[in-house]
Every structure is written in C-alpha cells, then in structure tokens.
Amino acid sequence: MPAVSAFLVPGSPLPLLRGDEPPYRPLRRALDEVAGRLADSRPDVLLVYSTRWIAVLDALWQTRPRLDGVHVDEVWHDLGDLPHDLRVDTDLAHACVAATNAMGLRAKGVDFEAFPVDTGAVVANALLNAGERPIPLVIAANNIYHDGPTTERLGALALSQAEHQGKRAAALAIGGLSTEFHRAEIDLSDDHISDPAKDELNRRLFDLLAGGDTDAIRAFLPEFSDRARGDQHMKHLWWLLGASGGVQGATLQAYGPDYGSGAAVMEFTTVSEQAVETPRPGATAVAPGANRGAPVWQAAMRPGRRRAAARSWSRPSP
C-alpha cells in the first residue's frame, strides 16, 4: 500500500524561529497548511528522513521510545531555543533495523539519553505534529556513504515493514535544495535566493517533480545534486521516493530562502491517490516559470560567525 501522503520540507530553524520575517512568512503559512494535510490523511506512522542526522557507520534507525528535551542549532543559536518532544514507534524501528540486516545492509538501532535530536527533526516535529496525539516516527539517519537508490531503497524498506505491521504511512523528506548561502552577512528581512543560476535549477526540479515522471526525476537529481550543490546530495528526495510507495505528481506550497540557499514545501500525490485527488483552492501546482521573484530559503553557515556545535539535551523516556 502505497503511503497515504508524503511531502517534503525545510530543515532549517528559520520559519519557526523567524515566521514573522516577509522571506519566511509563506514558508510558514506553507508548512501549518502541511500539518493539516498530514492529519487530515490519518498516518499512524511517519516515516522521516532529515539530511540533518549524519551518520557515518551503519544504517541508523531512531529506536528510543521518546526524545524530548531542548535543542540548539549550531548556526542560528543566537535565536533562541528549540524545544522537542518525538515520540518513535519503537515496534516498527526494530522491524526496520532486522530488515535492513536482512538485506545485506549493516543497522543500528539508536536508543540513549540525551540523543542530539537534528535540527530538521526538531523544527519538521514542532510545526507538523505539535498536536495532543502526536504521529508515532520512525527516524533514519543520513548516512554519508550511502547514495540516492540505496536510500530509496531504505524507504521501502520502512514502507513495507509498516504495511506488514497493518499501519498507514506517511513519508516525510526534510532537508532544502540548492545549498549557496550569502557570502556576505545581509538583514534576514532581505533573505533571498543567492545565486539566479540556482534559483533555475530548483525550478527545474519542481517542473520535473509536478510531472511525477520518477525515471526522470532519478536521472536529474545527480546532476542536480552536482551543479545547484544540492543538498546531501538530496537522499531526501531519494527517500521519499521509496517511502511514499511511487509518486504521479507534486504541487509546490511555498518556495524561499533559507539565508541565500533554495527550500520548498511540497505536497506529492502518490500513486493512490491519483484517481481521487482534486486541486485544492489555494494551492498551485507547479509550472514553467511559476512563482518568479516569489521569496526563498536553506539555513547555512552565516560569513563571520563561528560555528557552534548543536547542543540538545534529550530527558529519559518515561
């Protein structure tokens, strides 16, 4: 069964910490519209991948029952705290793990206190499952060595473990686009795509994504990947691929900058849903040329600044 939504967001801190702002305003209004949508499909699991958890051994699988505490992103910590509450379907984690194993791929299952929680984890959570009865995750890590089909095969995987435990899936990529932030220090009230060069990439991108031709989208993101620098190279989009259970469109609800590099907040019709989905007053899907000069955004290391290290402290599980 394919997954009863899918969508792909930002990972920056920006539209929760910073909503107000004009670039990330659409953003915002984007992303609540999302977690309508997201509850409005009735998952009892989301299947989440953040090009912000790095993992360098082993496929990774979040399997501690309950990850809540405060997070502070290593770029934007100077606005403020990040407060988290992620609640894992510890049952369907290990089922990935074992499958995952079993195909040939050597997983982990990640179960400690205090776990740094990734920023893209944290912001997707709080403005899409904030509500009184939090979607169950299942989390996997960004593995550097893995590429583009082997993490789509890895949402699959996630896909068919659910299906065999009899729960409805949605799929979720977080992460951003093109990844070219300013080289000089600018207002965020000024925030915008960096670069014209890949600003049309990204719009390449949607084109090809609203027409749910998935051979091409394949074909298109290593070069994606390769000229807009796109973002680990966008495994996120690899993942929801096979985690959504195949896609026949998208429709684009907000697309801005993430401190001069591209992000989107996308809704994807999957193969199910094909025959029974109408447009939605509001929503547009994309096209050639849409949305020109519309504002932009991916969070990136700011010219000047140090970088700290993310800080999260995570309490026990009850």
Given for the second form:
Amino acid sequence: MPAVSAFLVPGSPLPLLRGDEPPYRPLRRALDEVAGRLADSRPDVLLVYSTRWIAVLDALWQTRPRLDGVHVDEVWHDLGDLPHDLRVDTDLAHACVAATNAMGLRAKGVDFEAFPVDTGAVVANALLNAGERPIPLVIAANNIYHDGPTTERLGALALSQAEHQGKRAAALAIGGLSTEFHRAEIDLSDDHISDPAKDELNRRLFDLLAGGDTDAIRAFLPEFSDRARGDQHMKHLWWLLGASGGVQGATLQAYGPDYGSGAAVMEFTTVSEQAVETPRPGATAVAPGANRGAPVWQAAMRPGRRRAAARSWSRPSP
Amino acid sequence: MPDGVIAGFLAPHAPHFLYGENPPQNEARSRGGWEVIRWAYEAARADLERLRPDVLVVHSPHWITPVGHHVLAVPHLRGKSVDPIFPNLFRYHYDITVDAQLAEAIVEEAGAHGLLARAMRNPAFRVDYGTIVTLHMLRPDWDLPVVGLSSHSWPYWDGPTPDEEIREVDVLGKATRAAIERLGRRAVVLASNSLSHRHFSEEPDPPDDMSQEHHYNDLGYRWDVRMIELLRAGRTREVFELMPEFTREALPETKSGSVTWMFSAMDYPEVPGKLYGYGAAIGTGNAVMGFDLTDSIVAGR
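For comparison with the form predicted on its own, provide the form predicted in complex with its partner chain.
Next comes the full complex, and the chain you just saw is listed first.
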C-alpha cells in the first residue's frame, strides 16, 4: 500500500518564526494548508527524513517515545526559541532498526534525553502536526555516507514496515532545494533566490517532480545536487520516493527563498494502490517505476506562462 | 608579558577523546581509549598554563552556520549538550563563562571587515560538541573565559571548500585579531579540527574497542604526516599552498575553515609547531599541535 499522502517541506525556521514577512508568507500559508491535507489523509504514522539530522556512523532511527524541550536554531537564534514535543512510534521505529540491520546496513535506535532534534523536524512538526492528537513519527537520520538510492531503500523499508504493522503511513521529506545563501546582510523582507541560475534549476526540478517520472527524477537529482548545490544531495527527495511507495505527480504549493536558498512546499500524488507490488513482510521494497499520469502541477504554470490566478505558484518576493 | 594573540593550538574535537577521559560532566562512561591523543592533550595543557592567557577563542566545525559567522556572546552558558552524531558517547553538562565583551568586539570587527556576522545572545542556545571537546581537553577546569565562533562552511561537503569561503575565514581571523588587540586581551586561538576526515561508516561495538581503531586509509595518513612535518618546520606558507590539494585528496576537516581562521588570527607565523601527538579517531587523523608566538612577539617589539 502506498503512503496515504506525501509532502516536501523546507527545513528552515523562517516560515515559522517570520511567517509574516512577505517572502515567507506563501510558504507559511502553504504549510498551513498542507497541515490540513496531512490530517485529512488520516495517517497512523508520519515517516520523516530531515536533511538536518546529520549522522556519520550507522543508520540512526529515533526510538525515544517523546522528544520535548526547547530548540534554538544554529543560525536564527535571535528570532526566538522553538519549543517542541514530538511523539515517536517506537514500535515501528524499532522494527525499522531491525529491518535495516537485516538488509545489511548497520542501524541503531537513538533514545537519549535532551537529544537535539534538528530544526527541520521541529519546525515541520510545529507547523504540520500540532493538533490535539499528533501523528506519531518515525524519524531517520541523514547519514552523510548514504547515497540517494540507499536513502530511497530506507524510505521504502519504513513504508513496508508500517504496512506490516497495519498502519497507514504518510511520507515527509524535510529539506531545501538550491543552497546558495546570501553572503551579505539583507532585510528579511527583501529575501529572494540569490542566483537566477539556481532559481531556474529549482524550477526544472519542479517540472520533473510534477511529471512523476521517477526514473527521470532519479536521473536528475545528482545533476541538480551538483549544479544547484542541492541540500544534502537532495536525499530527502530520495527518501520520499521510497517512503511514498512511488509518486505520479506533484503539486507545487509554494516556492520561495530561505535567505537566498530555495525552499518549496509540495504535495505529491502517490501511485495508486493497484500499481504497487505488495512487499513481503520485512522486505525492502523499492518504489515502483514511473506512472506517467498527467502531472498535477502543469508546465503551463511556469514563469511567463503562469495563469494570473494560479493559487499554487508563489514568487520569491512580491 | 605581551598581549594580543599569543599562541594557537590545533585541537581536534572527536568526542571519543572526552569520552575516553570519563570527566564527571559527561554521562557516558568508557573504559578509556585514545590514550595517545589524551596524553598529547595533557602536555598541551601544561604549555597552555605557562602561557597564562586571559581568554581562549575557539572556531568549531560543528556549530554550522551557512548564513554568516556567529559568535557566542552570552556571558554565562549552562546546559546539557548531546552530540547528535555520537549521542552514545557525548552527553555533557556544560557551565561556560564567555568573554562577551570580546565576542561583541569580534562581531563588530567582522562587520567592519565586510563579513556577515552575528552575536549569539540567546541563553537557551545549545553549545556544540566541537567547541566543548576542544575546550575541555585543553582546559578541563574551565577557569578561563572563552569565546566560540561558528563555522560558515560545511565540513562534509564532497568538493573543495569554495574559494570565497576560505577568503571569508581568513578575513574572520584578521577581524578576530583586531578585536583581541583592541581590547588588550592575551588570547590563545584554537582550531577545533582534525586533519584527514574520512570516517568509518559503522561504529565498533563497544565504541572503545581500540583494536578497531586505525586510520581510514593510507592516503589520508600520508597527507596528514606531510602537513604535520611542514607545520613542525614552521613552513606555514607551504602548508597553505598545499591546502587545496590536501583538501581534495584527504577530505580534511580543515575545509570547515578553523585552521585558516587560526593562522590568520596569528598572522600566518613561520614558527615551528610543537607536535604533542597524532592518532586516529573512527578513522580520522588527529594532531594536537601548539604554536607559541610569545618569543616572536617580544622579538618583534
């Protein structure tokens, strides 16, 4: 069974801490809308990968039932504290640890008081999962030595373990796009994508994601990472390809700057359930190939051809 | 006694060193390990004591700030720092006195030198393990005020550090020196850096099984030795001429900028470095070295 919903959201705290600034309003509005879409999909668990939780040894999975405290962002410490209270589906997380080891990749659970949950996970949880009945999370670390396909396999593994436990899963990829930050001080109200070439690469990526051709997406992500200095080799998108069970399109809800870098909110259309080969319990299914159904985000909405009233497109600045 | 930047130490920060020490501040317990590096730090501590500095200023690769250069500027920082990478080894209760006046001066000078720089004034901020390990290993009594600087560069980036980022940490070093001299501090600058930085990707079980510790590859080891020999000979200019090639081949942590910052703050002295020790931590190459400028400062005056 594919994920019941799948989303890409930025790891930046700016839409949360400064969501009233014009450049971040579209991102914030989209995140608020996506929170509703996530809740409407009624997942039992949210499969989370944030580029900002860095690991170098082993594949790490959060196994602490509750992660609460106050986080302060490493860069935006002057904009306020980030209180958080994340709930983890420990049964599923432990199953993921076991399944990761079984597939030949060393894995460990992480269960430590005061563990510094990364800004991306904190912000996404605050904006998307702050209801009275928060969705339990499974959170995997970004091991810098894992490549994209390995990360996709980990996402698929998490989805298959959720299905094995009879749980409806949603997939969440937390991270940025191009990563060229401004080097000089700017007013946040003037934030914009710092480099037009990287802006164009971001938009090319949106086209591909909207098209839902997963082979083409996989082929482009390394090039995008090199040319746009993509956030952590864009492994959050590889995760999403696996944890969603496959995508057949995407809707761009908002695109904007993160102090010069690129940030987007996208909702993915997962492949239909019939198109997914049901994985064996404990197996590590890889997302199925392309389903070339009509993309939800149309090329006609690209700059210069955009419909004036298109809701889903947001310019970096007014 | 002269003031200004009186010395620098290359002081790597693998949490394994502190874990091996078993200080009361750290919750994790070990059976020891990494003794060669820990003994090196013992000797470095004695030399640091003889220098009688007013303040220790450290640049850490693990306070990663892709936007700007940031400086700890809260007079007193207290809390628990759990390493997100090695939480099983490093869960440290810190109690740090910051020379906030110097921190603010560094931010001012960095701004005046054209850098995007910010003072970190949020008391709830968690201090990173790179800052803590280096400071603890050199001064476990924590009886000197400190200033911590962030790294603007990503230490794990596959490619060489972009030239503009190297230029920025060079300028940051100059700004640091200007602030120290303006306030008349006797400061020791610390580069919290390993040399070759390719890690193992799996952790030994137990983590302090020293039979599993070795350099990740021969290439990294040989590059480290080459750079150490140059530093021991005081051939600083050659070190920085080789830095791009070193960065490409050995994937060193120097790409985070700490070594460049330290040498810039010291004005790239051609003084022989004192090697206290060199060893591996989960495959990375770690040298503890000191660069005493007091003789050259006195001679220069």
